[in-house]
Amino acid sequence: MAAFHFELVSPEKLLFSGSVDSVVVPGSEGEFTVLAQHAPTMAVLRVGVVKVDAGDGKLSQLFVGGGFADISAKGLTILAEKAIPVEELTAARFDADILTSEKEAASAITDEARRLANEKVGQLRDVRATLGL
C-alpha cells in the first residue's frame, strides 16, 4: 500500500508525525478513510477516535475533541481542538468533559450554541461507551 505523510497537532503538542498507510477520521458528516493520493479536502471533525495504520501491523488510536482535517498533495494534517492517545483516557476524564459540555449547554445564550453543546455531550457519551470506559 502506498504511504503518505500524516500529522496530528493539538494546541498542546504534536501527537503524531510520520508516514502512514491509512487514517480513519471522525468527520462531522461521518467517518472517512484517507489513503495516499486522496482528493484535496477540508473537513470539520466531530468528537471521536482517529485510527492510524502506519503499515507496521499496529493500529494507533487518538481521541480528538473536534477540529479540522486538511488533505492536500502533501498529505493529511489534523488540527485538533483536543487530542489524547486512547490508552491515556479514563472514565474520570470523560466525566469531566461531559460535565463541562453540559454546563456549556445550560448556560448557552443561543439555540445554536445549546444544540452544539448537547451534540458534543452525546458524542462524548458515544465514544466513552465504544471504548468501554
The other form holds:
Amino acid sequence: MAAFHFELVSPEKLLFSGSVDSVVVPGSEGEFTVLAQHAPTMAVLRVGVVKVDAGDGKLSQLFVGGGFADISAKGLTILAEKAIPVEELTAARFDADILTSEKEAASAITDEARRLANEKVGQLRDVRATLGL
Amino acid sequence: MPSLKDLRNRIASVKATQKITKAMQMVAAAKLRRAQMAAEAARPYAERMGAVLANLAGGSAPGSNAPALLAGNGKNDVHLLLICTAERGLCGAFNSSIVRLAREHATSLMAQGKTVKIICVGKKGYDQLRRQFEKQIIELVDLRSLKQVGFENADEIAKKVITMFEAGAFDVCTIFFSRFQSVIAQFPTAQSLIPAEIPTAAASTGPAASYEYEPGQDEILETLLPRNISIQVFRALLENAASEQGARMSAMDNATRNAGDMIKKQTQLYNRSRQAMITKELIEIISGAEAL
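For comparison with the form predicted alone, would you give the structure of this protein in the form predicted in complex with its partner chain?
Full complex below, order starting with the chain above.
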C-alpha cells in the first residue's frame, strides 16, 4: 500500500510524525479514511479518536478534542486542540472534561455557544462509551 | 574609615548575596531550558496553523465579506492592548522594556485621539502601568500560581478578547510580549491580533481553489480564526516565559560577578587596614621600648 506523510500536532507538542498507510479521521460530518493520493481537503474535526495504521501491523489510536485536518499533496496534518494517546486516557479524565463542557453550557451567553458546548458533552460521552471507559 | 569588624560584616553579607544570585542564576538556567523546550514544541502547531490560515485567507476574496476577526471591523477607534509581562521581578530590563514599548504605543494612540483599553497579563507590567494608565486598565490576568503556562490559560485569555470583540468593546487588538532570540537577546514585540497578521511566506503552496472543504470554507474560517488567536496568545506567553528566564539568567550572572568584584575590593581593604593596625602596634611597642 502506498504510504503518505502524517502529522498530528497539538498546541503543546508534535505527537506523531511519520509515514503511514491510512488514517481514520473523525470529521465533523462523519468519519472518513485518508489514504495516499487523497484529494486536498480541509475538514473540521469533532471530539473523537484518530486511528492510525502505520503499515507495519501496528494500529495506534489517539484521542483528539476537536481541531482541523488539512490534507494536501504533502500529506495529512491534523491540528488538534487536545490530543492524547488512547492508552493514557482514564475515565476520570473524561469526567473532568465532561464537567467543564457542562459548566460551559450552563454559563453560555448565546444560544450558539450553548449548543456547541452541549454538542461537545454528547461527543465526549459517545467516545467514552465506545472506548468502554 | 570603617573598623575591621564592619568590614568583616560587609564581606560576609556580600558573600551571602552572591550565593543567592548564583542560585537564582542556576534555577533560571534550568527553567530556561524547560521554557525553551515548551516554546519549540509549540512551534509546529503555530506554523501549520499559519500555513492553513494563509491558504484559506488567500482563497476567500479580500472583500467586505471577510470575517471580522480576520480583516477587522473596519473601524480604528478603540484599541485593546494585551500586555504580557512576568509575574516576578529581578530579571533585568525584561519587564521595563515591554512596558516601555507598550507605553509609547498607548501614548501615541491617545495623542491621536483614540481610546485605549489595556489588559495586563502578569503582575509586574500592571504594577508599572497602574500609575499612568489607571483608567485604561480593565483587567489583570494573574498567572502567578502556574508553574508552566498551558494552552488552556492562553485559550481563556483569547476567549475573553473574542467575547469583548464580539460585544464591540474594541476595534483593534495588539499583543505585547518579548520575542526570545537568545539568552542575551530578547526583543519586545508588538503584534496585531485583530485584524489577524497572516504570514505571507506560505502563500506559495499552490492554488487554494482546488481544496475541498468540510463543512464549508466560511465555517472553517470562522472556527479557525478564534483558535488562531488562542495560538498566538499561547505562543506569546511561551516566548515571554523563555525570555523572562533568559533575562533573569543574564541579570543574575551580572549580579554574581558584581558581588565577586565587591568581595575582592572589600577583602583588599580589610587586609590593608589589618596590616596598618599591626604596623601601628609594632611602632608603638618599639618606640615605647626606645623611650625607656
